[in-house]
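The chain that follows stands alone, in the form predicted on its own, written as structure tokens.
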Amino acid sequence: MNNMMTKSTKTGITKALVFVALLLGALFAGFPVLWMLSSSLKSNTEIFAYPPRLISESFSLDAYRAVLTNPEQLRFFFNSYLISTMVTIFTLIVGILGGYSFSRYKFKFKSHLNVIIIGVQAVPPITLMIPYFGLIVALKLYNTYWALILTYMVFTLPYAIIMMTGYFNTLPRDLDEAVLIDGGTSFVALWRVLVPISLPGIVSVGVYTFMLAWNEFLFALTLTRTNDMRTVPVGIQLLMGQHSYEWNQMMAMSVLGSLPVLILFLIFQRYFIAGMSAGSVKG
């Protein structure tokens, strides 16, 4: 019986330090954005207010209305809407290609390409500043929508193709013979077979494609000069003046670019989730 009341107390005290470390994980995670989006409902004079308050006094949307009635600032939210949906559609397409042709076929220098692909993803994007800035110039794409696509592909590619080619190994190749044998091709067997039934790894590369894109800031502020190029993430900074800061303007700009990955990520976590682990099983 003691033993039985001593295992029940050791689970109990178990689940409760669980609890307590989520918990505490949770407002160390948690807290950031909530003083985020509380100081995007403040005044600067406010947010400078000593004490400083979690939760303001007066809640003021000046700060949404200043961002969403500046037509420089809502530029800056399509240039980023356009990137990183054409980066996403993009990666997702070549991506795919890649994936099937490095699971289904067997080919000249497969291993070197491989090795190639595990080595791109591995090298720090920072690294490549400079000689990609000097490729964009030389090829007269500088402060151009092309120029942040293109660059962004090179390291979302990677990721697609190890992912999808991960997740294709985990489908039976019976499927594909199956298409072969009523007469399809290795295209239909593709794109109307695999294809639909991969959807949770083809879902979750396209989310961490657009959140990537989304999110970049190094080489959208590198490769782009005018304002009418930049994308939410070089906005915010914008905001920095010379003499002021525009805090609750920053923190509202935030917000606002914050809800499109987390709305798509709410929507899509399920696929999310089940595409990252299959993709993980075989690779």
Second form
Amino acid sequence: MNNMMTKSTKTGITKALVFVALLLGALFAGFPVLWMLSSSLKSNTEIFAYPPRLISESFSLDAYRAVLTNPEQLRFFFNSYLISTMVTIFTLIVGILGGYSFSRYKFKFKSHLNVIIIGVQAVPPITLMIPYFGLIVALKLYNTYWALILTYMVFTLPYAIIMMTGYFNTLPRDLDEAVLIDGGTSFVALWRVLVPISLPGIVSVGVYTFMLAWNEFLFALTLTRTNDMRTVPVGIQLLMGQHSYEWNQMMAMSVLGSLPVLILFLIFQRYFIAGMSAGSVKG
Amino acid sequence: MANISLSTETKTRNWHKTGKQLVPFAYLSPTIILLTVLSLIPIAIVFYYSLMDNVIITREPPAFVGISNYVEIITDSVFRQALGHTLYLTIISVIAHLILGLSFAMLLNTEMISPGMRALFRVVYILPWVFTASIIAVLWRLMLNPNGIINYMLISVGLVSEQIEWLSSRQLALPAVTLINIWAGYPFYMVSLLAGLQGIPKDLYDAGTIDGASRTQLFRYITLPQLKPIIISLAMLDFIWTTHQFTLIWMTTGGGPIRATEVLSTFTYKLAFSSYQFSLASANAFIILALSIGVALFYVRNQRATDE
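Please could you give me the other form, the form predicted in complex with its partner chain, since above is the form predicted on its own?
Shown next: the complete complex, the earlier chain at its head.
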């Protein structure tokens, strides 16, 4: 009896400790995000008010209004949406074709190609930046959308191919062989049969690609020059220089700049997590 | 769309042998073209630049100088400092990511709280991963400002007595940037390790418990060995990515104050786009590439080993 009592208090204590640890962890992870939101709702004079407050008396949406009525800053968002969407579309098309080939065919140099595709992911962006600068200028693409759409594919494509190959590998070969027996081509088998049932995999690759493109900074900084071509991550840096630290506006822009990925994440959480862990967990 | 017509033709040619062998290459042709143009050729170019003088923006014609750019870089004290800072940032981040990621994954995997609560905490714990590096940089600059919330909290609990200049102090800037990188990067570990934990068969733990193993023993002899392949993959990927980190440092300290946070990528960027020494920058860029490829080869070998 006594023994059982100690056992249940022991589990009680462990439970309480686990809960405290969970709360501390949540504070570490979540507080900076909460502070971003809180600061975006303050007036700039209240940012460093003493003592600091989570909800200040000057609560207002002015910072958001300022960002959303500034055509230059809206342009950053437009550029980011346009570039990320285009990168996602092109990456998916090329990635599906490549993944299909890797999943369904045996061919010469297959393992070499596979190693190259994995290896490309390890190439530092900073190494590519110098030749890209020369190439993009030579191709007369400097300061255009194409400069970014094209170069972003170097890091979205390998991931997409690896993911799509893995996904297609989980689908039985009988599916496409049935199409081939009926006289259809492998291309029909891919787009009419495999692609429709691979939608979850495609969505997961798509959101991940969108996120990678949305977050890119180095190429966007180097390969564009004028403010009307800048993306959100670079735009935030510009804001830091121009406006002598309008912290509330920078935080409002940060919140707005994070919303697309946050919304995608909340809707497609399951796919995101599958995509994140796919690289390191063997399926 | 040449690959479409090609594959259609080859199929109708009734499985002609050579034609059939071309089909996978037809599907891969956009990939092969893109990756050749976007990675193989640029790597060749950067290697070429690294052996030349007067490239890209110059008045004089390029001249072959052999390995002298490499010699100049390797003997440059700033390069050595940058390499040291890169290793500091990377090694501490990898270790901290692993500890935090594993702790949080185990907390989220516990059956002591309800599934609903677990889902809620999981979303909160993944949050840092949703934010892009430049936004994380601006946010932490606000929080680490001498008048900011972090100093306020530290002073309130009595840990420090005066406002600390986190990002403009030569001693504290690098640890501060490392802390930001730790915050930004652990969710990737957590998510992968959580998936790994959920994949460990329950009977292993049951058998262990029957044999009278303690919690620590279960962790030491079941959890860790089962997670080992994932941990090695994660650590190597993270090692490669962190050595490439540019945005976070560029946006928080720009490599300063007085090079206190200069890492290989910011050093290369400055060589190229502030002082226009593209040859030296190329040599530096190629050294970073060689280091990354070295780790990557190790990674591929490890992946192969776990596949078999």
